[in-house]
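Okay, so here's just one chain, in structure tokens, the form predicted alone.
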Amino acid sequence: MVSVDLLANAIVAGLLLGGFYAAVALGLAIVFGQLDIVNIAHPALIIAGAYTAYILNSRFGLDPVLVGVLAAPVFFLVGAGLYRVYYAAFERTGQESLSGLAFFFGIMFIIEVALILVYGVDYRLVQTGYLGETLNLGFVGLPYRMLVPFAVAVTLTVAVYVYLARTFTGRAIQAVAQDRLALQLMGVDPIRIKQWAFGLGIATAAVAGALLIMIGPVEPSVGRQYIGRAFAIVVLGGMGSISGMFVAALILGVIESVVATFYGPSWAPAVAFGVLLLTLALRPAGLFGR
């Protein structure tokens, strides 16, 4: 007979993985739902973000949340620069597709190398008065190492998807997907909506980053584990899509964290993108795709 209880905490305990997971998967929500960009790196540099949060925790005792959100303009100008590269090499000769591929996987090797030289393949951790707590709701626990990062992740999503549904930018940014020549006509140049929407993708890879540091040790390697969950929520949640991308996390949050609970970790990924390929089959163009 199924415990309530330990169905409830392991529900909850899903809702916040899965609102992690939106964090992680929001990046490429825009870059790869709404640039049609298949930036594989994007867990490399989500990586950067946790190695970056550890640097400055310990040496300065900085609180993660806050480096995440100090580091973003830094991560956004690198992900200008990184998508002036692409276009110049890639996209303008109409190259984009096997050799852009080829372009990002370069750029994840060269961030798990350049870190595995400088700090080897130990894991690290951060260090905050907070993590080792837990909020206690009756019978539920919700630890704080957990907690934050949901609440931070929720509102980063809140945050993006106002931005781009309320701002001239924003609407810019969906639509130079859609039709490009439009855009045009209105005096915008796509290269640079794309250059800004690119950088804004990767901006959010430095606060996934420090939330991932969070929730438990890493190392260079690690990012690697959610190559395939990220571009998965993309695609349940439907192309483009940032509603869309938050509800597919939480489903696959909570999949994984019943299913883990009840009939052990190794057949949590398996049965989660069991029900990816079950929903796609019905529904093509995702949850909330058009």
Contents of the next structure:
Amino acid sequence: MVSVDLLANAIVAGLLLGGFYAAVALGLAIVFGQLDIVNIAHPALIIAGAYTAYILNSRFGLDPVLVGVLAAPVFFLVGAGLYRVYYAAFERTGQESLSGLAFFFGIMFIIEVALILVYGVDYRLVQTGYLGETLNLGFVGLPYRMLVPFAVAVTLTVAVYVYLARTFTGRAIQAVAQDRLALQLMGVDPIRIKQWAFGLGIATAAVAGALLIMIGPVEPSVGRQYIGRAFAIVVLGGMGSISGMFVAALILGVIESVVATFYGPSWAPAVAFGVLLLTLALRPAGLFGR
Amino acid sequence: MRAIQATNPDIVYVASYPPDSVGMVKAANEIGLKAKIFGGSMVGLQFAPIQKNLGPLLNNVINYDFWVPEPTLNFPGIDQFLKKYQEAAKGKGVDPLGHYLPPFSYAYLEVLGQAVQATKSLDHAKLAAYMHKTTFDTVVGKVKFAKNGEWAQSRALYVQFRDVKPDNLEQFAGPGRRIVLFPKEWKSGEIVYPYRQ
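If the one shown is the form predicted alone, what is the structure of the form predicted together with its partner chain?
Up next: the whole complex, starting with the chain shown before.
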């Protein structure tokens, strides 16, 4: 017989985990989901965000979330610059599919190797007062190291959702994903819009990295664990749908947590990706895809 | 961890690499794991930065280790070696205390060096034959190999974290924070039992 409190805690833990997954996949929902750019380096950029949080936390004692928010504009500029190179070298000449993918692979390796050369392969962590505490609501426990990343991830996702839905630039980003020519006819430069959108996607990596290092220790290549999961969430949610991505992240988190609790952690990714395949078989456009 | 707690275990033995080791120790404290013994073969809990980060969450955890600064393991040369290592490690981003693997890495070279000097040869067969029959004095104590090439006597320690204070790296530099429970030969204190009530 399934224990009610064990099930409730597994679901809550899964929701918290899913919230963190949403932060990881948010940038890809924009860059991959809306711009069709297979940025395989996104998790490596998240690790760069995690190291930024580690450096400023260990040197100045700054809260990782604050560091993530402060680093986001810098990451935005890096992303915008990265897109310019990508556009000039690959997209403009129609070589984005394979050469572009190799480009982002290269970026991923450069980030990892640079971090190894400077900081070594040891695991890095952050220190804050609240990370070891747990909020207990009845028999459900909410550890702050998961609760804070969840709250930040929800805030970030809602902010991006509102930005894309309500602002001119946000709508232009959605438009460039649907019909680039039509956007051009409206007098908007699609390349600048894509550059802005790419920068926005990379800016979220700064925050996601800060959340990652709050949850557990980080070393330069740990981002690879999230490549498959992050792309799967974007596809499951329906390419380009921010709300779909968020729901997909929560679903994946809950499935992983419940399966890990009742059947063992080894089964968790297998069942989660099985659900992804089943969903795509029934709804090829994803949960919220058009 | 909640699923483990639900089985009401006496002993929770964890075999894990650093990210999971940190996660398991944090989760055990978050849910208030009640077990008589909690620990095992968790890689990562030997690294000074992780010890500093986890702090009091480590108290009473029993885990494997290779060398700790307990009086029973104060072999000739170890203090000088660690002093030199810790000076060299500054600003390099590596483990600042170097208790876990560096002493044994140095001891490997001591074994090789002593074998080369004694045989006055670099011939592998001669070196191997000498290493098989000799007991070596190193910074990790006497080293003796069995016929199969493994240690004649297991050297893995089981240590228990004790009286660990928050956010303090220096406390791990001296004795009293990782008490040796096993092997008996180097035992430096009694077990605190159970882990949590």
